[in-house]
Amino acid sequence: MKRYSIAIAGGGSTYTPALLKTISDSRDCLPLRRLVLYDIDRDRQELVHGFARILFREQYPEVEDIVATTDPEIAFADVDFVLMQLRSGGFRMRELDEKIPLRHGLVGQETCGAGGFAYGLRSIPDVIEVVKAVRRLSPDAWILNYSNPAAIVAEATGRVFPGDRRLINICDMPIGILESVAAVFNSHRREFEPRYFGLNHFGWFTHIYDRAGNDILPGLLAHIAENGITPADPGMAEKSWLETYSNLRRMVRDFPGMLPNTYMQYYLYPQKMVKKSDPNYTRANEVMDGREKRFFEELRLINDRQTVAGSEYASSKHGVHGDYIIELANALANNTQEIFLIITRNNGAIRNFPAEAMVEIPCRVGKNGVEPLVVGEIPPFHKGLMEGQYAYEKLTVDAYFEQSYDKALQALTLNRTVTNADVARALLDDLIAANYDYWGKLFR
């Protein structure tokens, strides 16, 4: 079998070690020749690099080369896959993305509403820069982009790289939900085949088929309405994720018939989400004080001991995030023709929705890329919600490329978590001030 060269853009991410563990455990289907970690934060990445060398020395010694670099010329030369997980601005800016909207009495969340708007405008240039470097240095590489906010990033990259079938935008949230669904049935998510439509972090499961072709969704919805559901991914054990999943019970009771993405809570109940939020301690603080802190402590311990023995990486258990990405890479490399939920150009898959929109729908995946499945027409309620969200996403990207304050104001005013033009203007001015080091004179 061919042995692959894989680059991880965002090599210092807290998600990278679990992703590396998945790569190690997937050697039979996706053999690795060379691994490259790329990040602008040298210190974070060095810890991950040390971990990678130890992990592969103990569990995957066949890997010939493990490189860490801050130079894109080194990172993206002669690679087969680029797994892109950028966080533009890091957790420091994520904290502001969450706290600034809350000061205005609005939803404070990193990908939804005003927080997602700010994060998106930081992410667009960084993602475009990486894709351009990859295309110059490895024209045929598959780029699997799961940098957030994925909807805005997909809309922007679709404009700059039209027709690039080897640039694939994905999100693991629907698969995380499917993992929790499988746990209800004491099964594994790959035993089920989803049907789903929407925009990223803004969609609904319409059917979930088991191996025999039976739709388990009606029974599942009844179960959730009665008993609720909890996250199965160990990476979602924090209090905020438990609360998020508990809101699925409310959503399926209020809007029966489909299973919504958990992020729909911010759009359906924005005032409730604001009321339950602590403006002084948000999800960013929870991550920095929890997962990020544990991440660095464990990696330092592994680097000091020079072994993964006794750590969570000694076993084969890892998160959905890494599993989904490598499953997709395997489908592309080995033409498995499996179905994945992909963010792709609509082109009529949803019949009564704009053809040019970047939608999240089931696609069959093989060596020639993604082939969207037909969704058909969607109901007026869901279509109406999606039309407003798509207009917001489009205007946000317009605002970036046109350097238009007016388009930025329109985008925020249109977002369901804002809706008030006076508040949107005050909010936008605060976001511009907070993001000056990233946006510069974008709206001046």
Ligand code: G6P
The other form holds:
Amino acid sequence: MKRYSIAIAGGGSTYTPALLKTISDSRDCLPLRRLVLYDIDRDRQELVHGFARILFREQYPEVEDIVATTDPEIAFADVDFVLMQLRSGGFRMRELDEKIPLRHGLVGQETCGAGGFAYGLRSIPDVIEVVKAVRRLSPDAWILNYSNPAAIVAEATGRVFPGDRRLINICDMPIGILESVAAVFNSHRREFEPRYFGLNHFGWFTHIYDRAGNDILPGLLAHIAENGITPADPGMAEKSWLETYSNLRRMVRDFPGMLPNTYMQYYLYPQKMVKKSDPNYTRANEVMDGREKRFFEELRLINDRQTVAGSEYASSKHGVHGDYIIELANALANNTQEIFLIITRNNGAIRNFPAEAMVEIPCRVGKNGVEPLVVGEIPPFHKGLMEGQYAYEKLTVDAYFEQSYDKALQALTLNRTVTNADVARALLDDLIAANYDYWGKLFR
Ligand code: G6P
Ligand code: MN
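Now that you have shown the form predicted on its own, what about the form predicted together with 6-O-phosphono-alpha-D-glucopyranose (G6P)?
Zooming out: every chain and molecule, the one shown earlier first.
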């Protein structure tokens, strides 16, 4: 059986340890010969590197090569898969992405609205640079990209690497929802097959089929309207995610018939989302004080003790996020032909939506890549929402490539979480100042 070389771009991410645990437990379908961690933050990544060596020594000794590097030339030579999880600007810039819009009375979120706009303009060049390096050094590698804001990143990479069928953009939110849905039925998400359409962080489930082919969505919607739904992932049992899931109940009551992505809350109830936000303590602060702190403490402990014994990595517990990415890698490596929700070019799958748009839809996945399923015609409400959002995404990417302040202003004005041109201009000027180290002279 072929043994694989996997590179993780963004090796110092808080998501990497759980991902490595999944990789370690996937040796039957995706045997590893070489692991490369790549990051621009050497110290942060060194902790993960130490962890990787300990985990693999104890649980996966067959892996010969465990490399950590800040050099793309080393990272992306001789790789079969690149798992890409860049966070341009880190949590420090995420904090500003959330707080600056809130200062203007607008939704402050890392991927939606003005925050996602700012993050997008930082991500585009970083993602392009990594993809270019990978393509130069390992032309046939599968690149599984889930760097955010995925919609904008996909639109930009789609323009720079138009025919690249081995560059695949994904998001774990629908799968997180599906896992929570499965819990309602005391089942597992892999017992269900979703039908879904939209843009990234902007879509709807239209059907959820069980193994017998029955659509469980109508019953599920009634259940959610009545009882609500909570996240199944234990890592999400915290206030903000519980509130986000509780808004699903609101949404299926207001707009019956489909199950929306949780992120629709920001576009459908923007004022409400602003009102319950604390402009001085946002999600970035929660993550830095919670997940990130725990991540550092746990990794330091494991590095000090030189064993994962006594940590969560000693058990067989996995995170949804890492599992999903490795399931996708498995489908590509072993031609499983399973259905995944992928961000891909529409090409007529949604009949009444632009062919060139990067949409999130079900695709069959195998050795030859992703093949979208037909979605057909979508209703006017969803189509209208998506057209506005897609125009915003396109203008954001235009603004980047044309270095156009005018396009940037159009993009922000068009975003449903902004809409007022005066506010958009003041906001844009604040974002330009705050992102100077990243955007530089982009709009000057
Ligand atoms: C979901 C989304 C990701 C996003 C993450 C944020 O998983 O699909 O795109 O990065 O949520 O979660 P956090 O816990 O960092 O707020
Ligand atoms: Mn996502």
